[in-house]
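Below sits a lone chain in structure tokens, taken as the form predicted alone.
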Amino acid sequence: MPFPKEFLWGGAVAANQIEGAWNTGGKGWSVSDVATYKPGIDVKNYEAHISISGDAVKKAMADTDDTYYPKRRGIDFYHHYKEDLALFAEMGFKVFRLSIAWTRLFPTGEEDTPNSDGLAFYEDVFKEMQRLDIEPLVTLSHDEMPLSLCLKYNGWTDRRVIDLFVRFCRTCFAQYGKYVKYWLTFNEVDGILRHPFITAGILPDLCGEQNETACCYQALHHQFVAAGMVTKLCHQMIPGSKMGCMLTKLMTYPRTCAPEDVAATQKKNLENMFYTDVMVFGKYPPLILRDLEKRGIHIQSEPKDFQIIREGTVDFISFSYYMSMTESVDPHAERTPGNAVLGVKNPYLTSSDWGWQVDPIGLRISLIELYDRYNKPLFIVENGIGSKDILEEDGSVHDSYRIDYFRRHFQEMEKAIDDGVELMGYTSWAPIDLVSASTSQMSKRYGFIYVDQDDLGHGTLKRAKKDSFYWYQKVIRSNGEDLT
């Protein structure tokens, strides 16, 4: 069966990543804008380019230089916002998916009234996607919570902070309502217990006696609220408007097939999809809620909270997949990192520059096993490999590598259409080379489009189409039926 119709072909990208000008037309500070690039750490050891603390803060507040602070500067979008757009347009784009920074449009947070700056720049952007029949994917929340927040509150373990966030989105919602149909709340919502202060603003320094695991889940608790009324709110505002929830999909194989393994991988799974569960249900899992009393973390709610997300359930579902693992008991077995994670290596598949596994029919086994738990549309918005590129004299960039990983993955797509998954569409990550998120690197390129910049912000951010971006509109002018 072919790719429907109206899939909807696209990128996708994440405002801290790519706009840069970080202390431009009253921006305020935000928690990537204090991520910084530790080219002494391994790669591949992602806790430690993710550690923080409050000291780590204050010191990246002192220091106005963005040399080890890339995603201050990204790839100026800010700047460049209209030719890339021409490019993404080139390619065939049917839908852009792109956040809008929270700092961007209140700098503390706190403000009451919106920064008529940053307001005019997203105008601006929504205008010229309009122009070019591009359709906007918006992410609320996509890892740039205003800093001020976090330091004042703790982030989202405060309650304070829905109530702050809800104002933020009716401002989003009444100002670009006419510009975007399809929404997201938080990205990869689930990412918080991974990484708590990106995600949510949490500093374990700040948590006092609670630990941080509990500071997590109470800051969770507070998103879930946060989803619910911002759903229902956006339906109201904007009339014929779909809502979804965003998950890092981290397919987990058993190791082996002892029932130890086996069981092991099931808790894991679990795990991953209760996020979901919640956004889509309206209701904690009862299994989740077990774990959670066993382990002694409690949650405080109040009386509204469980009727608020019952009726604040989301309208499809949305992901990220970039690679699977394994799970096993064996304390010996070898581990590999992955998206924000470390799992158990996998001896049948090959690993990308970075140790991500290769698992393109992971995708489709994905696929299936969320259409058949939830029976929502499906939208796959981010997908993609990180790979270390080489620009040639003549500009080009041949990257058969990229081609393949793509090829591949829409393969299995196009099985688990051929089964019954309805899909909406696909946004790869990502569609123009950015500051990649875990180790805020510029050499882990994942773009069609090559960006002269190096780790260090060295370079002209000169634009160059690489041999996949080629491919990539051939790609979507036959609807996915070329893959050649």
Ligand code: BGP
Contents of the next structure:
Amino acid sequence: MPFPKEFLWGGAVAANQIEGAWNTGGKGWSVSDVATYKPGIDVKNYEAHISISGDAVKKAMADTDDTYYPKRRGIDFYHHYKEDLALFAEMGFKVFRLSIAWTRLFPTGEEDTPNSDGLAFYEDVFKEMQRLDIEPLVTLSHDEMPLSLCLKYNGWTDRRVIDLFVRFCRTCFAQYGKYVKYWLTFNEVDGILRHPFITAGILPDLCGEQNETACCYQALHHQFVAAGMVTKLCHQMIPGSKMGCMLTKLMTYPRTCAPEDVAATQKKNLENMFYTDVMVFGKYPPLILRDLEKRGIHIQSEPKDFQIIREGTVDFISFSYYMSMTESVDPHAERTPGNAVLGVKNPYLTSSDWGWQVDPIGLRISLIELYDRYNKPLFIVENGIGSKDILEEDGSVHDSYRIDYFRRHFQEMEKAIDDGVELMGYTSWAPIDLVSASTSQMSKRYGFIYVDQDDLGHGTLKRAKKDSFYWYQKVIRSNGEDLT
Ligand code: BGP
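Return the structure block for the form predicted in complex with the named molecule; the form predicted alone was the one displayed.
Now the complete complex, all chains and molecules, led by this one.
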């Protein structure tokens, strides 16, 4: 019996990719409301999709239509949450990961008191989940920073944002602590260097004299301090609560056994784990500090920051895992996109329609590596495959490729558990089709549930169960024993 009895099976989403209702109920502008769908650009060119400038933000704010801003409409979970949660319950979900949009509670991020409509919305969602016996896992920051803080402070580069975020989190704990035991601070906290705007509200135009990379490290430091404060606060305000960090696990292998490739790979992997090192061990790793110094990056800090980071370490480690890549010093090595990264192609792996390399064994390696390094419970909070699904006339979707993807990953999870890894749970990304974080496409479909909507927002929003819906239901029912 490899999966523990209390294993938390479920699915994960983010408010900005599903809720819609972007200007309803007093919600303010968030960074995701200006994320633009850019048709005609190669989907593998993720950088072009996520690039943003001050002018682009202004242009987006002057345009209140949502056609080219799909995150404004999401899949209208705001009005469909009962139906969607019922479908999750039908699949047997034990847990559902969702985020609370900061701008629904504090439209500009700077109000003294929270917006009551926003509070009421999440109250209703959590009540419904309680009724359905689904445990919430809540991300406090998932690409939903108030746009106002971005324009006024250049996002997290400014220290003042720490207290504003803590105020938002305090409200969440006070209001929803009775429903929510499991929390995460920053989604893919490492994402700041790959997509500074949606992760931390940083606009290159506003970085002034500092280069953008230095701004990112400064912002990251502020996020580490905020995470420390919020973790401590969560433990104080909600007895028995558990706080996790969240990492994009970017598994990188050396392309060859040439020591040069191995050394380059080691560097990449150390960089990837730096974030969890800080949040688990409560201090910056010396090699990273030295590397920043060599690069002339000087983080501004206050003496109390390091005590806060030390005292606010996490209870568990959560991560997303979609793909792996390789590293090589050969400048001509063929590259392929992954989760907002370009890596060197691995000839032993196949790729998704979006070029992400599928590597179930890499998940097992990641689990073992993380558990061995941190000796803390792990939670896989994102894993899945974005594909071009076809809705048949009878309303079915035959997504055997998705079932195959999940089956192979679950088999590797089983092996890792059997090897002794403490795995608390698994939430697929995403249980229902939603708007892509990187490309803002709807056609990059992840769900067990199909949503009738295209990239430009046409469609009935009707939900339909894919073949994988029934398969996942069976997996959960058998607690992972029946993967046929
Ligand atoms: C992660 C994000 C999610 C998400 C997923 C898939 O990085 O945390 O928000 O969407 O990747 O990425 P995409 O939507 O770009 O395919």
